[in-house]
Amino acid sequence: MKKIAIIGAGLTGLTTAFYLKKNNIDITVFESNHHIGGVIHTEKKDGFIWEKGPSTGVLGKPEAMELFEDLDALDILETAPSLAGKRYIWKGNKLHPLPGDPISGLLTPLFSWKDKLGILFEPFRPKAKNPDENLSSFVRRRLGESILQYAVDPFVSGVYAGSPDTIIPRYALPKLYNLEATYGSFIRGTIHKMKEPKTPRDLKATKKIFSAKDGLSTLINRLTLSIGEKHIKTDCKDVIVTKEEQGFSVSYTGSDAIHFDEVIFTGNAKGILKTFPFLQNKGLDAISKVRYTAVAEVAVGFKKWEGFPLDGFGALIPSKEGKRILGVLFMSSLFKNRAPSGGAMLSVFVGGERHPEYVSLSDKELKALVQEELTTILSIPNFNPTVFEISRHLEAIPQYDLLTPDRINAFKKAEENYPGLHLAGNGIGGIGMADRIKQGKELFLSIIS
């Protein structure tokens, strides 16, 4: 029976794991930290529940389904009602609901009418003659400048905490990208993907935002429970993973080397390099050349809520307007529990590439700017909260920029030179929960072939 050595037991590891055991082979997970679930950790106090790593996910791809099927665990599944489609954007001291219509669309303050009636015409311009055009240059092209600044900026912003000017659609937003590409248009790309047949497999890429009951670390316990706690050692300093003559040797501080077939690493992308010495001195630098940005993720609790009515996902705050969070998120109307009756859980994020400085500050100094940004752009007469927990996370999400290409190049080659060795982590594949799960489950998949 084939051995495999799976580093680091986050989403994809785990994912892998459970799959692979599943399947009935014999499977190790090694984890530098004590905690199970890389950066996905639920805390809960005073009827509250909060996430101190990613907050939801979306079900935009059928393998995330799929594991919840897969893991017995649809009871755990919680989705987000309709009231998550609508998203607010700051703009002129005011929230404004980002347009989910034509008619919404025509009305809004946010966009200005050039670009409003040039919508018309995005299907006769001319398509990119640059694969590696960023973000900017591609919405600004096709949609307008107001379109950029005030819908894909703080979509950035929210998601990759990141700037449209770096970004690459084509690494970034494969789908966006090949509208384009495929189809000439993004308006035509869309009706044609809309009278696509869809299968039943399709239909479970349902795009809701989802978590589970009573937080992402359900989900993170479901799978340890159906991997086995045996199969997974935590506090494995320093992995180190050697290539024998048939395989791999594992070794991590104040352990004796261990053999296995085959080895999975689902890290950091920075310490690919480190784990594998064998890899060192190989023409294989871009393999840990990636740009993480810096994000505090602040909790904030109210067990009396006086503000904004939080009707919606959250708000996001374009850089043009000089605000200094990156957006919030109304994680008490998205699912249930998360705080006391009356009350609100708020997910707020700082820093990112718009404002890296902010995530160093000392706890003092953050709880004075969140409250300042809060204060005013949700109406909150009284900032008392009786929860504010500020996490920091100095390598927080990968930009897919321009040395994505080269890194993911070098992936392959790694893999190809040395057959067995299989890599993985969010340095490719993208940084979605559901990109995570299905990376995962494509291990699995390319293992049992």
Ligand SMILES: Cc1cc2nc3c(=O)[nH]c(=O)nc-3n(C[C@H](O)[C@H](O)[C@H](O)COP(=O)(O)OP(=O)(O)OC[C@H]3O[C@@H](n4cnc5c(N)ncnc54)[C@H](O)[C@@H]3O)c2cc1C
Contents of the next structure:
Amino acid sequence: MKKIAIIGAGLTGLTTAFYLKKNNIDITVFESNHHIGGVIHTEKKDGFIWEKGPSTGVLGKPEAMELFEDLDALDILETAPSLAGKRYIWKGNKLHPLPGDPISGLLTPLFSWKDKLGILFEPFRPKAKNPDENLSSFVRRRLGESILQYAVDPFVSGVYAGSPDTIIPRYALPKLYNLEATYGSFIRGTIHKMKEPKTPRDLKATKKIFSAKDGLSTLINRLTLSIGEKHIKTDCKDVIVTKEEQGFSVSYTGSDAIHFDEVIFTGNAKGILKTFPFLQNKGLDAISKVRYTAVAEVAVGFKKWEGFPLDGFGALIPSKEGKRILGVLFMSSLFKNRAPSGGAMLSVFVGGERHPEYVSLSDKELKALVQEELTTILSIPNFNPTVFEISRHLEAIPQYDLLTPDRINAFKKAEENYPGLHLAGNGIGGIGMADRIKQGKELFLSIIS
Ligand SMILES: Cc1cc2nc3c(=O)[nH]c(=O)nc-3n(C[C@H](O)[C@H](O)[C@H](O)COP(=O)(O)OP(=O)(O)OC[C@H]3O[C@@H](n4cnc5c(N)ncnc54)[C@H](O)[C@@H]3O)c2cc1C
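Please show me the structure of the same protein in the form predicted together with the named molecule, now that we have looked at it in the form predicted on its own.
All chains and molecules follow, beginning with the one already shown.
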């Protein structure tokens, strides 16, 4: 029977481990931290529940729904109510709902009249000549400057903590990129896609926002339970993988080398060359060339909420508006039990590509910054939170920028040169939780095939 080592016990590694184990394959997961779940980490205190890492996922890939089904965990799947479709954007000292239909699209003060009317001509605009065009230029060309500034820029801050000037749609937003590349237009492509017949599996991919009951750690706990804790080794410092004549050996500080037939890496791409010394000096340096943005996520919980009605997903702040936070999610409006009745739990994001320096501010400075911005944006009369917890992620989100194609090629080349080696993690294949689950499942499928 094949023996497989999986490096990293985040969502990607655990998904792969779960499917391999379910198919009776002998696996061991090696995790450098004490904590299982990677960046997923839920905290609970005083009637509040909050996330220190990812807060909400989208069931945008069938694999995400299938994981809950295959894990027999539909009982813990929690999806947000329809109000999650309402997203606010800050403009001119006010929150405005992002339009969701043509009428509100015409009436919104977020976009210029030139761009609102210009949408009618989008199907006739020429395709890009440069496939590696950045997102700013892509959106400006097809939709106009105000849509870039007041829809796409805040979206990129919210999802990537990044900038549309560096993000390349071909790698970061392949669905959007392909609408133009395949159909010549977003509108034409969307209509075409809507008409395409859907299989029952396609229909499992939806725009629904998900978490797990009592937070995402509940999903991690289910995965851990199913895999079996004895198959997950935590606190493995300095994991080193050595190529052997047949297969690989894995060792870490204080351990003997253990032989495996195949090895899967699911951590931060920057760590690959250190973990796999046999890949060094082989012209594969692009493997580890990835820029991660830094983010501070601040959980702010109020026992009694008296501010702006939290009737949506959250509020995003365009760079042009000069505020010092990227956005805020209304977590207690999305999922149950996040705050005591009448209270609120908010998740505030600071830093990113716009202001990485804010992540290194002292707790006191960061608290003052968050207090000042939240008080204004959400009209809070009395800033007296019961929970105020800062989680700093110095390497939070990989940026799918111009370094990406070389990185993807280097991953492929390394795997071709060393059969049995599988390089994964959020440096390729997308950053969202559904992307991670999809990659984890695909790793499993490639191994059993
Ligand atoms: C602050 C923050 C907010 C986010 N918000 C969202 C969100 O709202 N929605 C969403 O869909 N996505 C969000 N994301 C992105 C998403 O959470 C991640 O892409 C995803 O959880 C990453 O899972 P992973 O398993 O690939 O990596 P990780 O969670 O990073 O796990 C990798 C694991 O590998 C371990 N590891 C790495 N190298 C080694 C090694 N050499 N030896 C041993 N162990 C190693 C690490 O310790 C870690 O535990 C967010 C990310 C961050 C940081």
